[in-house]
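First comes one chain, alone, set out as structure tokens in the form predicted alone.
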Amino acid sequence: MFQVIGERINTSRKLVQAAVVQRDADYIIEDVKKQQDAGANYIDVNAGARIGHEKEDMKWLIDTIQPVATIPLTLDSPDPAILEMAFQMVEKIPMINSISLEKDRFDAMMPFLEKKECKVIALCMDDSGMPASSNDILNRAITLVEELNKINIPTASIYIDPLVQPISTDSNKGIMVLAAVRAIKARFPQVHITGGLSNISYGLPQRKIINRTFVSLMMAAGMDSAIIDPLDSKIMATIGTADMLLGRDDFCMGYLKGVRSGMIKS
């Protein structure tokens, strides 16, 4: 089944940052509960927006969230020291967001990840910039999987982010990433595909319908996870329905449960 990484606990969002500054635990707890109730499988926690306060903010967020979290956390930071602190605090096996092939980030993250029991989001980015073709994405994914395997991160714990790019700047960006996802899954059937979807619609009107249509196409290509807002009921309904149509929902039980709860409706 598709795994949803709830993106809302991020201090780049004004209301979240205000809650963190004011140490408004009730706001954060309510948001986490809503994401869980909506079907999130992970809660992404990012405290990086307040420069110079990330460590204390991340610690407070985890202390606040963990007592009410029934699902694992995704620890989201480019700083291995912050991640190490957060990793030691969590009770459930976390997801780490993220590593890439950019030399500075790769060299800093690999020692942190070694011997850790965790899931890992791996971005198909290197020092040359965004990938220009599906082969670029595939080759970077191959390198990421092979390097992570070397430090005993199993393929089934790796979540490749192929880096969705705006179709408004190049009409081939959609088919490029779809081809890359199919190729990655053919090479590594056990690997997961995740990432943010909304970049595809950047610069275009009616972005939500584009995002909902695109997630169905990406799921058909092999995507099985996304970093999204689980309170967007329409995209969650699309994901639940696509899971069923792709044969990932035994006896349509997930779909029927979603219909009965009112989460899936026309």
Contents of the next structure:
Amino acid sequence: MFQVIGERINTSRKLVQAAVVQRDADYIIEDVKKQQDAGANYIDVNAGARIGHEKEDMKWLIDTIQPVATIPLTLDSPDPAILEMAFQMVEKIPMINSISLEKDRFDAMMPFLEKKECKVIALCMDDSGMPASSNDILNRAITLVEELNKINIPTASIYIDPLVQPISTDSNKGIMVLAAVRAIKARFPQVHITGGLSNISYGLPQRKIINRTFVSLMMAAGMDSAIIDPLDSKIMATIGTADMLLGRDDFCMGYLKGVRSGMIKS
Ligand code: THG
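Now show me the form predicted together with ligand THG, since the one above was the form predicted alone.
So here's everything in the complex, that chain up top.
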């Protein structure tokens, strides 16, 4: 089944940042409970927006979230020292977000990941920037899987983020990432595909219909996870329905459960 990574606990969101500044634990706890109730499988925690405060903010957020979290956390930071601190605090096996092929980040992250039991998101980014073709995405994914396998991270614990790019700048950006997802899944059937989706609609009006349509196309290509707002009931209904239509929901149980809970409706 599809794995939803709830994106809301991110200090780039104004209300979350205000709650973090004021150390308003109730606001954060309520938000996490809502994401869990809406069907999130992981809670992403990103404290990167307040420059110079990331470590103390991350520590406070995890201390606040941990007692009410019924699902594991996705620790979202580029800084291995912050990830190390956060890793020591969590009770459930976390997802680390993220490693990439940018040399400094890769070299810093590999020793951190080497002795850990965790899931890991691997971005198809390198020092030359965003991928420019399907093959570019595929080749970066292959390198990431091979390098992570070498340090004993199994393919089934790797979540490749192919990096969705705005279709408003180049009408091929949709089929570019869709073809790459199919190729990555053909090469590594066990690997997961995740990522943010909303970049696809950047610069266009009525973004949510674009994001929703795109997630169903990405799922047909092999995406089985995404970093989204689980309180967006329309995208959650699309995901639950597409999962069933793609044969990833035995006996339509997930779909029927979604209908009963009110999450999926026409
Ligand atoms: N891939 C991976 N990790 C990621 C991303 C990704 N982590 C961060 C980000 N992208 C996904 N998380 C969010 C969290 C919140 C919002 C968007 C992405 C968000 N943005 C509002 C906006 O842009 O309009 C902010 C509005 C507000 O202030 O509330 O909500 O791609 N691996």
